[in-house]
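So this first bit is one chain, no partners, the form predicted on its own, shown in structure tokens.
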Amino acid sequence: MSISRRTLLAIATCAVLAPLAHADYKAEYTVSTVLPSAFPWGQAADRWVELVKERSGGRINMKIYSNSQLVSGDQTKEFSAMRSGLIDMAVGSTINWSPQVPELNLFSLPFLMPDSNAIDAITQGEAGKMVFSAIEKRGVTPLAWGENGFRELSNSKHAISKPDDLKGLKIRVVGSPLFQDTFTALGANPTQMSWADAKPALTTGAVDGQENPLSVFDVARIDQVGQKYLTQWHYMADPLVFAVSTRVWREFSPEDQQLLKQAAEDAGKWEIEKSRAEVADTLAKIRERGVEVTDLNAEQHDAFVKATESVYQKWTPQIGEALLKAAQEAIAKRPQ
């Protein structure tokens, strides 16, 4: 009888102390986005809260927190706010987070990703999961992949077709030193900033031309601050990673860590097929709007891409070889 005694009072206990648990999560866990609900990466941090408190019944609650407000809108210091538990989840973009993990430049490299395969090709395969590896190494725990779209160039002063076009334009780009040596190679002077500060530059003319993915040019209505000239180029994709702090990862249960992994998995899968899905309207509002659109044909692009060959002589030993021939193999055999 003891023995049972003994047993029963271990049942008790562990259906007691079971739900305990969970009381100690916090009340509301912190998300970290550059862009709010307007644009897709808003939208993909939005519907990954929204899956995580169904499925958790309301007992793991997230809070967005957009336009990198948790980093005084310093989108570069985001990573580093997340590995220390300043932060605790973001949707960030491979952009910015590439100062502290620099294999992210990957994605970064001007004209590596011709096309939507290539870039799944890249996120899917095994390059995908070096990459995820080199994030978890630096204390944040990657959790599935979205997307931000192909960055393409606008400026207020001509269209732009070749190199030579970019002489002497002053172009904002994001704060990453891949950034800075690609324009510098094609012979414009790069500028930094932040986003935040990057529109009221451009009303200005502090700097005449800017690159991003096609819904944040529409959304943000960049050709009314003088932007009336876009070139569809594709020299870089923006894929964002849905990622938790790995000391905050930790507090979580296997079953909740699973939950949290698959939210980010289906909110991802379903940004990435509804953000391309509205591409092509989406350049139709643009060019109703007034702007003249160019688009490179082959010869034109290989002229781009030959003008920035310097740039992956500089920057591969940084990446990493393995992963760039990995990434490259895997565009090689994508579907065409």
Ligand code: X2X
Second form
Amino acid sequence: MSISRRTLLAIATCAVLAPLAHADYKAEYTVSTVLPSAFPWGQAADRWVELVKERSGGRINMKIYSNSQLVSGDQTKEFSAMRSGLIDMAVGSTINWSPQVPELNLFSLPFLMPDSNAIDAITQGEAGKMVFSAIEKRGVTPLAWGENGFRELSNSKHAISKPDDLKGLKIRVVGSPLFQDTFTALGANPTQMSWADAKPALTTGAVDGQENPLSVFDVARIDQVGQKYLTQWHYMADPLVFAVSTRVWREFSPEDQQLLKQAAEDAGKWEIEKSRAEVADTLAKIRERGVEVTDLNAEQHDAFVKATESVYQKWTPQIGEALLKAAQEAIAKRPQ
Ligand code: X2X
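Return one more block: the form predicted together with this ligand, after the form predicted on its own shown previously.
Everything in the complex follows now, all chains and molecules, and the chain you saw is the first one.
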């Protein structure tokens, strides 16, 4: 008697819940990332997926495809694939999406953001809203910010403390042509290639150096492929953006849109705090492995700033003067 009542109840519950469960939702949504779970970036995506699963009671299932595998390793194609609906969602770097969203080059301007507060001043204010609307205009709905981190310079040849030290060095760069201009201005010989190709190129000596956050240098064991010199120049940092293809976004109910956004915000906040808190330990680990770390004094730093000024002239029109101005004003007013 009690079993049959329970069964009846279950059937009734299903009937009531069926419309809410959105029969038209996909069984699984693809989430693209470049870096997998061993890195803060991958952990940000993991957290988002877990929170959404938990808060939706399993109604919304997302599956992460790391190493840019949904775009055959070419991370600069991730945004286009998401726009066209080939990829449903992504946690992506501003660098990798900048070929399609030129405004994202803002974050790649050398020495624009001196510290983490400067990143927050942009992302949490008017400039951040302008960046999000630039993404939205191109068919992708941005939900929240994460962080890959300040990108530091490594190489296999010698310590670098002034622009001249970069002369003739072959440096692997990623994503936007802006990086070609920055490294060319510094006298280096930049080569653009995907992350998938970077480690092999460092291993064979096809390139002498690269730039990536300390967490990436550490987890990917870049020191093991001959990168013995590291300069902490903090020349730029790439935020991560949690986003959904707008075609896919429209299929979610307003309640589920809110759920996806809140989960992305919570995951992003968690990941940003965690990765910032880990930087000092990561640096200590890298030092222990025998990597020679160079810090720049104010004068040395200024020499790099001067040497890369031409990048601002060339790229401001593509980024937008109003956006750069909003970012610079926010940085000037940031808490110290
Ligand atoms: O390719 C890189 O250097 C990486 C992993 O940091 C990005 O995807 C921007």
